[in-house]
Structures are given as C-alpha cells and as structure tokens.
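Shown next as structure tokens: one chain only, the form predicted alone.
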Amino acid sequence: MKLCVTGGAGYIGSVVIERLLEKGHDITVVDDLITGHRDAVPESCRFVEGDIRDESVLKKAFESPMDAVLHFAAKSIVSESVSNPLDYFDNNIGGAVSLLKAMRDRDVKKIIFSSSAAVYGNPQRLPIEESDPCNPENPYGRTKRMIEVILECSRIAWQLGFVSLRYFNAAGSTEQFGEDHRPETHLLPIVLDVALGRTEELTIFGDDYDTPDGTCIRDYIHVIDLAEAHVLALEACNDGFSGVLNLGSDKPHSVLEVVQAVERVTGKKVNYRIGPRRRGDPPALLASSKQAEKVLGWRKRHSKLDDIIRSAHAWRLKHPSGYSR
C-alpha cells in the first residue's frame, strides 16, 4: 500500500515505519522536525518537511495517490497543555482537521490515529474498557478526545474508515530506533539517565497518591507490540472495521516500581527526590487490551518490564548523544 504518516519522524512513528518497511508498504513521511529526528527516517522512505497545517504541505505529500494514512503528528507533553493550552489545540485539533480535508478532498478513506489513554481522565474503574466514559483531565487528553469524535464525524459525513489506538505508556526500543526527546519527559529514559550517570536525580511528582507506595501506576507497552498493533489495525481498517482500541500491557507498574526495576537490570542505583505532583496527572491508568486481542489478533510478545528496560538500556548505550541533528 501507499501510505502517508505524519510525525513519522518521532519515537513511535519512526518504529511504526520500521514495521510498515518489513511489509513491503511504500511511504512518504510528514514532519515538520520540531520534536522529531530526520535521522530516525529510512532513507527507503520519501520525506516532506513541515507542518501539516499548511496546505502546501500536504499537496506535496499527497502529489501521488495515497491508500491510508496513520496520523501520529501531535503535541503530547501534558504539563506543556495545561500551561498553554492554545498551542494544543491549534497544533493538534487544527493539524488533524487540515489532514482529514486534504484526505477528503483526495479521496482517501483510511486512517489509523495514534490517541491516547488520556481520554478517559481519572477513571471511574480498572482496568478501563473502550466503553468507559471519557473525562479528560487535561487539555493533551481533551484534543485526542476530540480528535476521535471528528473522525466519528467524518465517518458518518462521507464514509472515512478510522481506527484510533488509545495507548497507554509506550516504551522500550527496537535495535535501531529508541527515545530522543528534547526535553525528555517521559519516565523510563529518565531514569535510565540518572542510572547511567548522565542526570543527576529523578524527580518523582508526588508519592501521596492513592496507590499502594504512593506514586502513579502505570501501564507500559513496549513500542514493538505497539508498532505491530498499527499494522493489524491497518489491516483490520481495510476490511472494513472502524473503532477505538485501547493498546496497554494489562499489568501497571508504580513509578517507583520502574525505578527499582530500572536498577535491578542496569545494577546501578537511581537517586531519586519526591517533588510536589504534577498538574492534570491522574493517579492510576490500566487498560483492558481485550478489544484488540478480539478485533486484531494482537499479542503482547515484548511488553513485560523488564525486557522493555533492557531494550531501552542498549539503545541509549549505543546512541548516548541519542540522533544526531
């Protein structure tokens, strides 16, 4: 098939393609490089640089015919959209909105979009289905929320196939593309920083959490099952299924947990300080992946902590500068 991704370029999009490859798929990756890499794109792959908000962009990504597009361009640190949640909106909602109008426009129906579990807020209970109500907790959260009803829209308007994967923590790396955030704000490669001595301590963002040490529980899926999921989803799109999947590992991890973990796999300690939480953070997510067990035949083949850290851990030894700019 050939297949538009935009933010192709970044940590989930870049593993995703690496998966996308193997299958023989022909694709022209979207990216404006703001957060991601140009060297975490296959030279196999036809690149176009900017941001999909601009018309000119996306004439030239699509100056071929395009079967299906997977959508992963977003901004996505939490903190980030509670202080400015203007930007999240514009970026996020009005990106998404310009793709789904050059896709109309061009007649391509498929779309595979990279959600988040941060639709569903501070859950009522665990592990939370599909079904579950949403509540966003913050503005990142409310911008993939409403990303889904406008493909729910246009599903209905004129007939866009979608699948939207709600992921929960996605971590780990495979043996040529890892984490390279700038700042860095996701937990694992944190902690990995501190435990190889390139950061000084953690901060922890609260520990009087209603759970059982104190810290937010979290459900870490490692990036390869979660790049296999795009593909079944992808498949499952072109027969005919349109939905929201939840995509997590089933069992949480506390932070601290990761912390321990992180130390038993590298032998070395993680210094650590509790700081005050952070804003918009809810105190558990777990999902329920039964969905996408049923609809896609998907299995979790990598997703057990410890194998996620030792993954990490050889990626980060092997690109300590992470990629080159």
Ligand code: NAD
The other form holds:
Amino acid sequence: MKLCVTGGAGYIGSVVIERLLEKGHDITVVDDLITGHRDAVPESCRFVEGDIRDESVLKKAFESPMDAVLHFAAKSIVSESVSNPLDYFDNNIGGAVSLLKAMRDRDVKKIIFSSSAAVYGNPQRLPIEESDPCNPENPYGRTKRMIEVILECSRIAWQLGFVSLRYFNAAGSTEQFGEDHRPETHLLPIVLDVALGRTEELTIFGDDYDTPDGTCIRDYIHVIDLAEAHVLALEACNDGFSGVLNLGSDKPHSVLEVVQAVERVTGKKVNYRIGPRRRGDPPALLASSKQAEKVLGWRKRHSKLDDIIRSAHAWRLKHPSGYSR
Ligand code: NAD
Ligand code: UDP
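Okay, that is the form predicted alone; can I get the form predicted together with this ligand now?
Full complex below, order starting with the chain above.
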C-alpha cells in the first residue's frame, strides 16, 4: 500500500516503519523533527519535512494518491501539557484536524491513530477494558480522547475507517531504532542511563501509593509488538473494522521492579532516591488487550520485561549519544 506516516521520525513511528517496509509498503514520512530525528527515517522512505498543520506540507505529502495514513505526530510530555495546554491542543488537535481535512479532500479513508492509556485517567478497575470510562486527567490525555471523538464523527460523516490504538507504556528497541527523546522523561531509558553511569541517580516519583511496594504500576509493551499490531490494524481497517483497541502486555510492573530488572539484565547497580509524587500520575495502569487479540489476531512475543530491557540496553550501548545531532 501507499502509506503516509506522520511523526515517522519519532520513536514508535520509526520502529513501525521498519516493519511496514519489511511488508513491502511504500512510505512517505511527514515530520517537523520537533522531537524526531532525520536519522530515524530509513533511506527508502520519501521524507517531507514540516508541520502537519501547514496545508502546503500536506499538499506535498499527498502529491501522489495514498491508501492510508498512520498518525503518530503529537507532543506527548504530560507535565508539559499541564503547564502549556494550548500548545498541546494546537499541535495535537489542530494537527489531527488539518490531517483529516487533507484526507477527506483527497478521498483517503483509512487511518491508524496513536492513542494512549492516558485517555482513561485514573481507572476504577484493573485491567482496563476499552469500554471502561474515559476520564483523562491531563491536557495530553484529553487531546487523545478528543481526537478519538473526531475520528468517530468523521466515520459517521464521511465513512472514515479508523483504528485508534491505545498504547500503554511503549518501551524497548529494535537493532536499528530506539528511544531518543530530549529531554527524556520515560522511566526505562532513564534507569538505563543510571545503570550505564550516564546519569547519577534515578528519582522515583513517590513510594507511598496504594500498591504492593508503594511505587506506581505500569504495563510495559515492547515497541516491536506495537509495530506488529499496526500492521494488523491496517489489515483490519482494510477489512472494514473501525474502533479503539488497547495495546499492552497485560503484565503489571512497579517502578522498583523495573529498577531491579535493569540491575539483573545489565549487572549494574542503579542508584535511586525517593522523591515526591509526580503530578497527574495514576497509581496503576494495566491493559486488557483481549480485544486486540480477538479483533486483530495480535500476539505479544517480545514483551517480557527482561526482553524489553535487554533490547533497550543493547540499543543504548550501540548508540551512546542517540541519533546523531
Ligand atoms: P516521539 O516524540 O518520538 O514522536 C512524535 C513525532 O511526531 C516526532 O518525530 C515529532 O517530530 C513529530 N511531530 C510532532 N508534532 C508534529 C507536527 N505538528 N507536525 C509534524 N510532525 C510532528 O513520540 P513517540 O514516543 O514515538 O510517540 C508516538 C505517538 O504515540 C504519539 O502520538 C504519542 O502521543 C503516542 N504514545 C506514545 C507512548 C509512549 O510510550 N511513547 C504511549 C502512548 C501513546
Ligand atoms: N517514573 C519515575 N521516575 C522517573 C520517570 C518515571 O519514578 O524519572 C515513574 C512514573 O512516576 C511512572 C512510571 O515511572 O509511575 C512510568 O513513567 P513514564 O514517564 O515512563 O510513563 P507514563 O506512565 O507516565 O506514561
């Protein structure tokens, strides 16, 4: 298929593209490189540099007819969204609306969207199912939920086919592509940097939660398993499926468990201190991915915590300063 991938120079987009190329798809990447890296886009992709809110950028991206879009482009730092919500509504919702208009005007009627567990807010029960209430607690999560509403309205109005994939905590790397956010806010790359002696210590955001060891619980899913789900979601969308699907490993891990697993995998000590809670952190998030397994036939093959850590560790050793600047 001819695919337009927004945000393809970012962490998850680059890994999904690697898999889509293996499947023989023809890919145009649109990215303004605000958090992405030119080096994370394979040579064989057509690259359009620019902001998806800019009509002329989308005109270039859609120069030749597209069969479908994968939409990763977004700002995604929760704390930043709390202090600067307008930027998040502008970039994420403005970007999605501009992209959808371009698609509607060119009769492109399939989209796979990167949603997030943040749409659920602080869940009332675990594991979380897609039909559970969505009460996002921060502007970032609200943008994701609003875009899902816009997708559903577009389905009704102009028969858009969409699959909104609610990722839990994406982690891990392939040999070639990995996580290089600046600043890095995600737990695993930070813990690895401490183990590798590149950062002095980890601050654990609170150990007084109502969880077995007092630290927050999350569901870490290998980015390779996420990539496979995108390939399957594209096929499901082609076959007429539209809807939202959780993507998680369905395995709970506390922050302290991640620290211990990194020590086990790397053989290095991780220094940490306990700091205050981070605003807006739900105590525990855990997916039920049964629906994705049923609808897509998705199987998680890489998402054991130690396997995730091993892959991320290998990538960080191979790319000590991430992608070239
Ligand atoms: P990332 O920051 O690495 O990638 C996002 C990419 O989008 C970057 O390359 C950035 O330059 C680009 N971009 C942002 N705004 C743009 C715009 N207006 N026009 C063009 N390009 C733009 O993020 P990621 O971790 O790869 O996440 C990808 C998607 O998945 C995001 O939508 C994010 O919200 C979602 N998500 C990520 C996680 C996670 O654990 N990383 C979890 C849930 C959801
Ligand atoms: N976390 C932490 N210290 C850090 C970064 C993260 O204790 O330096 C915790 C955070 O409070 C959360 C978990 O690790 O409970 C995962 O955080 P991350 O930012 O990776 O993902 P989130 O779940 O917020 O999307």
